[in-house]
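A single chain, nothing else alongside it, follows as structure tokens in the form predicted alone.
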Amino acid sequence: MTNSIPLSVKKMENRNNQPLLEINNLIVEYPIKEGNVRAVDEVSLSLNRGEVMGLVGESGCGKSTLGFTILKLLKGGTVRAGEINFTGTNLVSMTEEEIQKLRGPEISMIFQASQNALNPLQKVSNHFIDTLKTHNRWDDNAWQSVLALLNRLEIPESRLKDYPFQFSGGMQQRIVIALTLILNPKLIIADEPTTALDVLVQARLLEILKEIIKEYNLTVIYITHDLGVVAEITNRVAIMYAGQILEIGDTQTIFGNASHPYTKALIDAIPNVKDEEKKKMSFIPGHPPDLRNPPIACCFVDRCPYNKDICHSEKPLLLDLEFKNGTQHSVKCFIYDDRYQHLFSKKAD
């Protein structure tokens, strides 16, 4: 068995400085009996080639909806406004036939429930053969690429004749990851791919993912609620809350200098068994807003210890902050708006 890099998963080079993905003022809603639930609320972000962006937030904040929207896999949801530009093409305006050509070879997704992504009646080998043939990637070198990739993901060649149900959850997820990588997509969306695994299996899979991302210079949106995973595997982070991006920046800055009160509260809530002074686990009081009737102003206002009258009446802008290390960083909070700084006796730091 060869240990070389799979022929169909070669390291990509960033040939230009244009973002691979640009999302502009995206609004996604789900219709319900009472009206519409705005799951994604005027989200804008960009992703460069080779970046790994963590999309972080509590359950129900819209992060998975955003991921599904990129691939037009929404069930029941509708894009009300905005653009999703991938290599200069607006995915929102694409037909189903056009987007199908992008799914897999250009943009691929690693789903949370790996067992649902595999056909229980097909041997593992057939999953790879069918995938490569469907996308016209089957040639004399294709099988060696499959073997090399599976070897890299610690799946023995002897198991290729087995069926998915004969594998553990961790190995099933590795097979799904291999199926995603074998087509060499430009963008990978990973929707909490390790959440259903036990701690030890999760740790090993994250280690392998981290190595593969670096080796193949992959571009990834990693959706998770686990800040520990974000710190381990990403180089940029976008914090979502109530369908909005509240803070976005490089991972080191987010963890070392969190600016938004919500981001700071999330980081403070991370258990730290080494900190003897931190006797009690921190938590964020209150509950996320009801998206059937969202706040007209700041979406975090009811849980924020720094809120002022302006926070209840106006919606803050996503502002660019300047740090000494020159990193790009943006935050949606009146605390950092020059027009309103006189209202705040102290900042969220």
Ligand SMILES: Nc1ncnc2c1ncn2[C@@H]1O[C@H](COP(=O)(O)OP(=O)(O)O)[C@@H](O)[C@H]1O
Contents of the next structure:
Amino acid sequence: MTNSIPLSVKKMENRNNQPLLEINNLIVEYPIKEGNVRAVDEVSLSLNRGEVMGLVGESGCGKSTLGFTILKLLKGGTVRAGEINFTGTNLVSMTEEEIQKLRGPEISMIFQASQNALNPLQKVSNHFIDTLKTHNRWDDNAWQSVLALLNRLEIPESRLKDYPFQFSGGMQQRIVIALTLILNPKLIIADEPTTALDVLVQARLLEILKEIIKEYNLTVIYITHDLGVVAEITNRVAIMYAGQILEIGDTQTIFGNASHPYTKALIDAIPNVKDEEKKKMSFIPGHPPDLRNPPIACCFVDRCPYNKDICHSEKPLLLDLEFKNGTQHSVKCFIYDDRYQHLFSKKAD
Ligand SMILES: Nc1ncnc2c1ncn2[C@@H]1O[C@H](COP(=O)(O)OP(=O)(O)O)[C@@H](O)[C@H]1O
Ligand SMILES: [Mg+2]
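Having gone through the form predicted alone, I am curious about the other one (the form predicted together with the ligand); can you provide its structure?
All chains and molecules follow, beginning with the one already shown.
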């Protein structure tokens, strides 16, 4: 009988098929005296529950702006166009009051220097109590969850009575991560969360983060300029350049079959233990374009060794190459556009 499934279950199934986050043609600009800085330029992407997406690119390519825009934490920037649908609701049109309710329990952001968010006058234990009480999560089991998380993040329980300044930078960052996870948010935006730490501290924290993401089945946008980190913890990667996504696909495909000349250059530049210097120097010279004058053609044209006239005059589309491991592999480059194949004697390899 078709009506044997209760309606509520059917609704739940539909909800779970929907991407958790769906960004459509998002344009974000910072108005400045000389005009506008277009930091996010027609970005579209979608993220399913349980996915960990790496958002990768050089400094200044719009990664943080994209993260801030999702949570409406943009300072001085404004959304010019597009939608950010989170569980089906457009965040762009939400009021500050509405989005405030989502920050923490629904969507949470961890920053590079998040420890600044800790209150120097409050003991660590009080940070947890305050966070849980503010979001009405203070119940009989709450403290047990705090202790489990502290244990998982290797923060000794005996240190709950200490103040933030008594901890190292790495420990403070772990406390912030525990405070983020205690509310069990549906989406976590981690913006270079380990970058400010010492290399060894960074490595250990990354390892713990990787384990926690798996154990808690977290949905994460992991922002980084470090492809090594991406290889470690993500299952999908979006390559950003000059505010645009130039390539997106599952992590295996991006590393095994990178298609955009920029992605290839980034992967070639990953330091390799054997010939670190040589690899570093192989990176394509030049700079990203000035975002005060958004490029009218391909944004990578000035650095691309394969560029043709068309790349200087027209904007390439984000083309779907293949569907693998349940994920679309797409690339924004004329080399892969059937209409212009004849212009490129050989593919970028
Ligand atoms: N408040 C601001 N006012 C003007 N321009 C800004 C502001 N914040 C960022 N930008 C510019 O926006 C671009 C993207 O910056 P950002 O999102 O911080 O990049 P990323 O996180 O990839 O390093 C850069 O060109 C940066 O200079
Ligand atoms: Mg940034």
